[in-house]
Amino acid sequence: MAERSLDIGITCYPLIGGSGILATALGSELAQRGHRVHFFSSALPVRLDLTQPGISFHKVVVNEYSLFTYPDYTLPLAVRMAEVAQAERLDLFHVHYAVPHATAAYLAVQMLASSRAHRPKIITTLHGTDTTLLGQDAGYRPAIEHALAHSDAITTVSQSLRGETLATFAIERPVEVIENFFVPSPRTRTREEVRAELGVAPNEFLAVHISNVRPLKRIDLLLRSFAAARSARPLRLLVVAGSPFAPYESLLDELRLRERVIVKEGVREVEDYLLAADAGLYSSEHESFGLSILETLFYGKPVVAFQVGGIPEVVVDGECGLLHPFGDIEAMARSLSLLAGSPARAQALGANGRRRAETYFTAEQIVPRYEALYRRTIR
């Protein structure tokens, strides 16, 4: 007998970032498998298609009162989640990030319990910031531990993050690793068309960097690594920035990179730019997983990156990319130069990366693991 479809509430940040993109893709895949998915956020999540059957969006309205120094989001979110859970009889809340989403889910369940209404289970997925940043803050850590203690299941996106989480918080229940996945969109333009739009000549080697360019992404080290690379083949860098690049404009001038670096801000669909690139260049100080790196591998591009966090779980050094100790700018530059000067090596590493991505990090591999977790939890 086929198992029944589920009613699932997903709470995530609407900003361009790995957690929101993963949550949106997961919701879409779940809806395609016959489940009913309800999204909660302060704005429409990036890449969420409301025309897809089985998808609903519930906007959380935050009112500003002079009584409060800062607007409160957690309470309106909890109320909205409770309202929809009761009306739609949700089986579970799958919240991405503990702060504030797991806390809001716990409050919502408590409100439902007080009215003797149906109570959904809570599954919390940690993506990094809860552990690596807020977990180090004594003003947040007890609240995060409380939210995790009242979650019915906890997942992280890498073994690295799982280890950090267990070292940071007092958690009694198991923490399961379910990695990120990526679903490539259909290509709308050719590689040649995109490179022509960017002003990149056919003989130029184009490295790409995709991120929200926040401090942990270390754009300063990215630009310094690129500036230090030397090759007989002209080198260009494309930065696909999910937030304003303005803080780093002066560094472009300092390093004399103004004519060699292309910046595209606010891009939602990155596939065309990955198709146009020859390699990925990533300089994060910490990555819980590295979704942009996975996207780069899916398009058959080798990756040069620092060997931090969960990146080695995605990129096998020497097989589908070249990894270096954090901060070793010269090593990053040498690897970029090597790939530019050896197209055959770059293509071989890229092909290995695509095979790895398609073997381990597809929706077909990952989504059934979430479905199995959901069913175990509600049983």
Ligand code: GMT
Second form
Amino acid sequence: MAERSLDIGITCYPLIGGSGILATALGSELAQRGHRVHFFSSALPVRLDLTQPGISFHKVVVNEYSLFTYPDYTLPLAVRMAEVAQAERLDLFHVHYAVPHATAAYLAVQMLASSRAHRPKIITTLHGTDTTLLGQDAGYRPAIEHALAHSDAITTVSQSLRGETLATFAIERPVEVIENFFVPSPRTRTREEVRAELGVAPNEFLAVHISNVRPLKRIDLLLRSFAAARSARPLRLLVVAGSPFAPYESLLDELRLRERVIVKEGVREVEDYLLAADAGLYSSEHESFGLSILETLFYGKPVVAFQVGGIPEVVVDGECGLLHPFGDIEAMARSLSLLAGSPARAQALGANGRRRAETYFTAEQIVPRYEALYRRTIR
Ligand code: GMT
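Target state, the form predicted in complex with the named molecule; input state, the form predicted alone:
To see the whole picture, the full complex is given below, headed by that same chain.
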């Protein structure tokens, strides 16, 4: 007997960032599989397509009352989630981030319980910061632990984050690992067209870095690694920055990189740049998974990165990229030089990476695992 389709609430951050991108892609895949998906956020998530059947968006409006020093988001979010859960009889809330989304979900469920209304289950996916940053803060940890204790299921995006989560919080229920996935979309421009737009010559070796350039992305180490690389081929670096690159401008001058580094800010569609690149260069001091790194693998590009957090679960060192101890910029530079000087090696690593991505990190692999978790949880 075919299983019934589900009514699912997804709560995520709308901005450019891996968790929102993952949540949006998941909602889209779930809707394609016949489920009805309701998104909750303060603004339309960047990649959400509202023309897709089965998708709706519930904007959370935050009023700025003069009596509050800081506007509150958690309460209006909880109220919106409760309203929609009751009206649409949602089976579950799948919240991406405990802070404040799991807390809001618990509050919404409590509001519904007090009116004897239908009660959705809560599934919380931790993407990193809840554990690695806020979980270390005594002002947040008990609240996160409370939200996790009242979640009906908890997932993390890597084994590494699962380990850190269990070491950080006292959690009694199982924590399941469901890795991130990515669905490349068809390209309308060729690699040559994108390189021409960027002003990158055919013989130049183009490394790409995609991130929100937050301090933990260590853009200083990125630029220093790139500056230290040597090759007979001209080397270029493209930084696709999800937030302003201004704090690093002076370092470009200090390292005399201005002519060789291209910065693109506020880009929503990163895939053309992956097509144009020859390798990915990532320098985070921590990364629970590295969705941009996975995107890079899908485009058949080898990845040079520090061996931190969940990155080794995505990139197998020596098979689809070259990983180095955190901070070893000389080793990062040597790997970049090696790839630039040996296109055959770069292509072989890239092809392995694409194969790995297409074997383990597709929607076909990952989405059914979320569906199975949903069904187990609501049963
Ligand atoms: O990396 C960021 O700064 C954004 C952050 C987010 O919350 O969107 O990314 C986290 O979640 C992504 C999706 O699961 C992971 O791929 C990133 O590794 C993770 N970032 C960190 O752990 C720093």
